[in-house]
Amino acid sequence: MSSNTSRRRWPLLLPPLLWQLTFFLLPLLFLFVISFWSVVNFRLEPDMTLKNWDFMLSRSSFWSAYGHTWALALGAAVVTTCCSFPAACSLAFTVSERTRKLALMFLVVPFFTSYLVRVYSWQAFLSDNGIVNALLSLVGLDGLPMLNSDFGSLVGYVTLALPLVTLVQTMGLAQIDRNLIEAAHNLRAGPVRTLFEVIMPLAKPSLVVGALFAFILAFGDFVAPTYLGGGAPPTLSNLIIDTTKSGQQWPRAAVVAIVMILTLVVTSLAAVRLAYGRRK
């Protein structure tokens, strides 16, 4: 590359490098900072002390929560991911092009309206008064507590990252090379071989990108595990606010959401390499 194409190429990425200082790095910043504030008399005081981190990283409540957090956004992204590949499948390769950008298109459209309304919506599916409960009674069978509960939780995030996830698999299955599959197909393979041997190497970019979507969304979601889980036990959102409302302890929930973040970066840097790693 030359020096002149790369002397134009500043002026564009100027704009993506203004979007992360403003909107993430002196956030970040402000966050990291804070974290070593106190607060007296319900007042954020600037300080420099480590009492903050101490109090919250030696709480067990604290791992628990951070635990309960990482099992949950890890089911999420498995149950999102296996969810969505059947429809991915379908659309990339079953269907005409014009078919699939349209079903894309209404992939987007429940980003058109709130999420907290369509969570909203599933308490009338899964409480014990609930759709679900009183179809299961029609057919004699008893019950089942859903609603306040981890597959609350559970069916809240797969509502917010199952459109995302399916867009990304549908986009990174359509690029698979057609004359692979044929090609295997000519030497005998099956559905099955095909699939777990052909199309799910070529698609596990795409497959392990989305599922890393899945995971992001549900590890910092507060709205799912709130109003379909109940909030107990707590998920790492959910003691944030409860920090923040006992004290003004804005400085431990800055903690908290440090580690959240810091998760987040290790989990995303590993989900790369392992979608990429091996490409030269």
Given for the second form:
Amino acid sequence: MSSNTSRRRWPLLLPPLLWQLTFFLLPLLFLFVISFWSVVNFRLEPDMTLKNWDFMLSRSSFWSAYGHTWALALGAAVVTTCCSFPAACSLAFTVSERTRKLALMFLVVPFFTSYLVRVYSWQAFLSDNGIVNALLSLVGLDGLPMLNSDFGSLVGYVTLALPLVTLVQTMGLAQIDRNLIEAAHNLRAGPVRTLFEVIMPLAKPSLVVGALFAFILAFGDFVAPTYLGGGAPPTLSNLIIDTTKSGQQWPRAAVVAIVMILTLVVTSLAAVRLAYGRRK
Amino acid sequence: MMLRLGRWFGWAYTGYTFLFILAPIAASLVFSFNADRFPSLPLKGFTMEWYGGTFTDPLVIEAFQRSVMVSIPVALLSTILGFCAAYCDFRFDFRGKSLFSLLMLLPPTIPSVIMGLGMLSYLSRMSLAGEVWAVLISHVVIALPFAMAMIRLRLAQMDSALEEASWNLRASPAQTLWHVVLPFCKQSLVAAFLITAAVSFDEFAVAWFVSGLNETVPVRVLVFLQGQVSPVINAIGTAVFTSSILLVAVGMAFSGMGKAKRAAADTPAQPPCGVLVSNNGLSL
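Having displayed the form predicted on its own, please output the structure of the form predicted together with its partner chain.
First the chain shown before, then all remaining chains and molecules of the complex.
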């Protein structure tokens, strides 16, 4: 029987496995390999050198880009989580099943629009003579510089992550047993206490996972920091693009990519541990 | 009273959240018809100039053709491979299965700049970088997890006795797969096809790295974005958005017809939107 199922398994298992091994895992491993190669006359030459690592990691500009990217991604995670939580609560607890489904459908709509187009559209809102400043001047307020700043980048990150984070949070919150909330109410816990001591601990996995998604999306995004954040100071993804496209220095870009992957792996493991690890 | 106030506040807030999400989409729709080159208020009047400019630009037309030519095979391949992976995850137990599923579902969590660089350096060693093939290959890698997650969710609704009954009736495993499992998954297969096509049609970063001179639509948009202010972006964005939504509506109507037919057979039919929504939670 077992040899029978294993014989049946291979024709279905092999195609996707081989595909993802050949075209997903190997390219990522290859990045690690070429980080030790050198560039001779604009051509990649197999080598075994640490000079790319040394070149990137010894520069203060690399580390300031690293710090900037990390801070922006963390900011995006916090802002997106906080912005979406009230909406997710509202959708999970105070509307009918039907309305919730409709709302979740609307959250999927951005999936069908180009992120590039949405970022371009935000430029029209945030620029100095843009829509937001026009509205501000209508009520007699001075215009604010918003484009080409970290604020601009954050708007882009939130645009990217908010629908997904709201979906994750709403689904997490909707799964909470209503009896527990009723019980808290019967035991005379006020709404604030119920929120912090019953709902949030129960929804912790979805809150943390949502924040992690926002972090990952923001950490790797190059569109918002370039076209809303002004590109300076650069983020790590800007650094990869500049190093690859204008410098032809693929090995150095590979170093940046590996540092990014390691950061994301460590962050994800920490987040998963925070979300699920300490649950009794 | 307090509670009702809180409830109203929550609804108002949720409304603003949706406004934030939909505002850039709506603005790009409005500005795509605005006579002013620069997207600002007040509006200057109605024009079709940007659409005209878009659909007579040979670069844009070529990019459209290329995007369609890439996204259809990508959708087909990722749906087939995604089904295989989802069925293996559903049906078989084997050593390293969780590692297998992780490998299948991981690509969307890798920043696309990194995927782009990895694909560029790897595929250029195979002399594929700069070819349409490179875009196709990378997009299947990225889209496969979405197909797998959607089909896996559908399989989870299948009564495993269904397959056993089929085997007892002397259908071979292959026949069972073809006559029982595939029809059961039909809606999710259609939905997976449409979504993976949309993923491919929308992907710009990896495509930008590996496509060379073979620009797809989003790569062209990125090039426009790098240039000066260009209302053409709004026209392209609106056109692509409208056609994606139409495609999804067609997909929903299609699976809705399946639902009506199967209602008698008491199959818990799932609307494609349900699939999408749950997919977003699961896949990443």
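Each form is matched to the other, and the largest set of C-alpha atoms that superpose within 1.5 Å is called the rigid core. Numbering follows the first chain given and starts at 1. Just so we're clear, the structure is a prediction, and the values are computed from it rather than from any experiment.
A.B. asks: Would the C-alpha of Gly247 be classed as shifted by 2 Å or more between the two forms after rigid-core alignment?
C.D. replies: Yes, shifts by 2 Å or more.
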